[in-house]
Amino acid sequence: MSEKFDVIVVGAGPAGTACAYTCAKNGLNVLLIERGEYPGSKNVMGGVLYRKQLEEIIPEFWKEAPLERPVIEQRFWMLDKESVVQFGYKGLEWGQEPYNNFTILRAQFDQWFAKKAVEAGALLINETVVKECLVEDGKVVGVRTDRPDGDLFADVVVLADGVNSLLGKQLGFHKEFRPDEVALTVMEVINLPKDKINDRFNLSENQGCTIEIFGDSTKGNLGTAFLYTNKESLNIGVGTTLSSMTKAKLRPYDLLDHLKTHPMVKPYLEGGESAEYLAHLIPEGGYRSVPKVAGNGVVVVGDAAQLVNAIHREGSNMAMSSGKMAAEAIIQAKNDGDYSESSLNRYREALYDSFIIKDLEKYKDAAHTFEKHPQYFNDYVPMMNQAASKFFTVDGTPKREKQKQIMQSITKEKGRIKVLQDLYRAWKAVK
């Protein structure tokens, strides 16, 4: 193994196995480390893949990738211990080339990535835990990893080790992230007969539907559920703040257990069988924690820049976007010999003008507000269900006493001034 490489990218998800197919795919020398068994053994997401950004890193890679089902359904549950209003969009549009999304599962997803990238020219070597960043006059020169003789030198070094970014933090780009600024989600893989699928969801054959759920399935914290389907199986899972969970003693498992016995969610999941238990740490921070992206011989790519967008469930588009950006920045630092910051910004100039770091602006204040004003979900969710109830409900009352009826129960409540004080801070929290 040659000791000197043009990039060593750390981490193997989505973002850091971008930015190593690009590079190598443009003549550059590229070690990918993976500090789990094999690329996607130690990555976890609910399971949605993007279309998009990811045809401009691989065209038409739906041919050939290890793909679940094309979502043709997406829909939204407000959830109260009894009852749900949903609203969606169904399009089958969605189920023909050139797609929208995808469901995936990431282990098998994540291996055949970054057999790409090795197939492009990168360097892959799993089970290979990054200790530190090698700095020199103020510049990341390489890699010490936990093998014998594990000092490895590179011209830039690809931070993509996750949320936490340990590396990222001992470089001094970002501090210890707040509760409030990382999310825990629990999910789990239930294996289920492909017909038994497609009938519950109103699926017919290689057709997909996800389901993103809010209220009572975190039992009103700030937080989402979400039921997605894959091909023999379903992905279901659920995820709060720290700060949420810790206020609340919630326990993560005990969450997931709620969800899945709650009666609008177990007929779906009837007769299924557990495969799989999996955890992970999400970026909730948005636009506020975007640490410092660039520096002398460095940059910082996908989950460990804080690159998720919670509010769209959109993160695995905006880590490979954000690898494919820095992989081009990096190129153009090999083309001129130059890998000081100010080269290196190029990535972040691009990042800035780019809809992943506008859509995380625009949504700046969504997790603050919605955090510190609780009654959204622990309030708003349940009247939205009662009011649905006491309108469909056929009892004889005409409809505009009904429409004033659940006004005047709503404003009792809470009071008219109030009522609108909230409607305007959401709004003002996601315009």
The other form holds:
Amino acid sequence: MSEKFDVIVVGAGPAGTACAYTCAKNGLNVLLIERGEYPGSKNVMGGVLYRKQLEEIIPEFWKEAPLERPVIEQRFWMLDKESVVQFGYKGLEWGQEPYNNFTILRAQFDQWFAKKAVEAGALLINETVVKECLVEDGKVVGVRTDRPDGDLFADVVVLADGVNSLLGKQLGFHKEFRPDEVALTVMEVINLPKDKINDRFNLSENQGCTIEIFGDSTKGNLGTAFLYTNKESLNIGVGTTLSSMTKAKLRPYDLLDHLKTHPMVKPYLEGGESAEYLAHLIPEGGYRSVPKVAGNGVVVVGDAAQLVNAIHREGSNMAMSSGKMAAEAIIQAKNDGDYSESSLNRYREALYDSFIIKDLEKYKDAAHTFEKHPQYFNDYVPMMNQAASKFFTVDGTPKREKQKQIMQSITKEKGRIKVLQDLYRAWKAVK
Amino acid sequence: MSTKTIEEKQYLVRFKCDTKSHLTIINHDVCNTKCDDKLCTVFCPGEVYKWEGTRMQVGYEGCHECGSCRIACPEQNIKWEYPKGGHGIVFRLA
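To complete the pair, please output the form predicted in complex with its partner chain; the form predicted alone was given just before.
Shown next: the complete complex, the earlier chain at its head.
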């Protein structure tokens, strides 16, 4: 195959497919390369897809895409050993158009999305690994695949090769990631009849619920757990930064079992049947870990560009938006006949001017702060639980006296100044 | 039933194994003499790495291709590639 394409996209996940779709829709000659048996077969996600960014690519996609449930309730748990402090929001407006977000199962969803790109005119090749980018005179001119005579050429190569992005590393766009820049996450899909899910989560037909769980879910390590409702299954998972995992010598699947058997979690899963076990890295380095995203004849999108907002569990939506922005820069580059870095930097400018980099910038210190000061997960989550227990237990102590006792127990443990310092530091990291 | 062990978990996953490992220990002596903790045997979510007294056994067939071992090996002693196209783990659901 010595044909030259306008665009070669490496990786048929949300970012790559969004880019391929947009380019093909605008008449470009696009090759989309996927290393798995089918798009989605290598991809893992907790399961929440935000509506807005995909809608900008495929209007009213919810009428045809394989989605699980629109999420109408988001709960947050501060979990201790035998108790939990919870808050959340439930709103019926999220259960109707235009929706806020959906739970999805990626193996199905990614196949559907890639099919849309193919219908728009892109050529999809599965079961093909891109081993390296072909570089000539400082310009990426194509890719070398693991197929016989597998060199393929294009004006622009889009690196949508996911969190490990070996190709970005090959080009020197980023170094090997550090263990504190990625989160190792494992999860299980557990089948459960629809009625049981609706009863346990207090849901009606076609309503979904998500629970984010902090504290004892990671045994106090920097990370989170989640429990999401699909149509007839639950996704339950847990992850911490890889550095926390190694420091605490945790086995990720033991952590998952710790979560599944936790007395606050177990009743939700009762009688469920495990259907799949999955592990994946999440790029969580944030703003400071975003690599170079445009070069001569090449752009980087999605997880490969570390575009994940861990605090708001946003990633697939950012991936899709970045893919679309890259496509728009490529279309302009084709019109100008200029595929140089300065031309493709239009993508970088759009990215940095969008909510994606603005949000990453907002939280640029968060991960570092919480990794360096583990007391937020270790100490404050149990303290919140103890305070709530004390305050709501009626034992004849006057409420004002109770308040005083609670404040005293918190400051006695840490000292008033330390508590104020911790509060200020946390506020600064997320403000 | 909900799984209780890593063996039960791995049994749920579909793998289309290549005959050749995509994971290579660059130098077995390094594992033996320089690495006390052998953390890869702990954090690997597929329990791919098992220490067998003098050498690291690599059960690449059960690899989730997450990349953790490449990033967290303290001696950078693991050569990590993707399995041949169409091979390796095949997620069917999420």
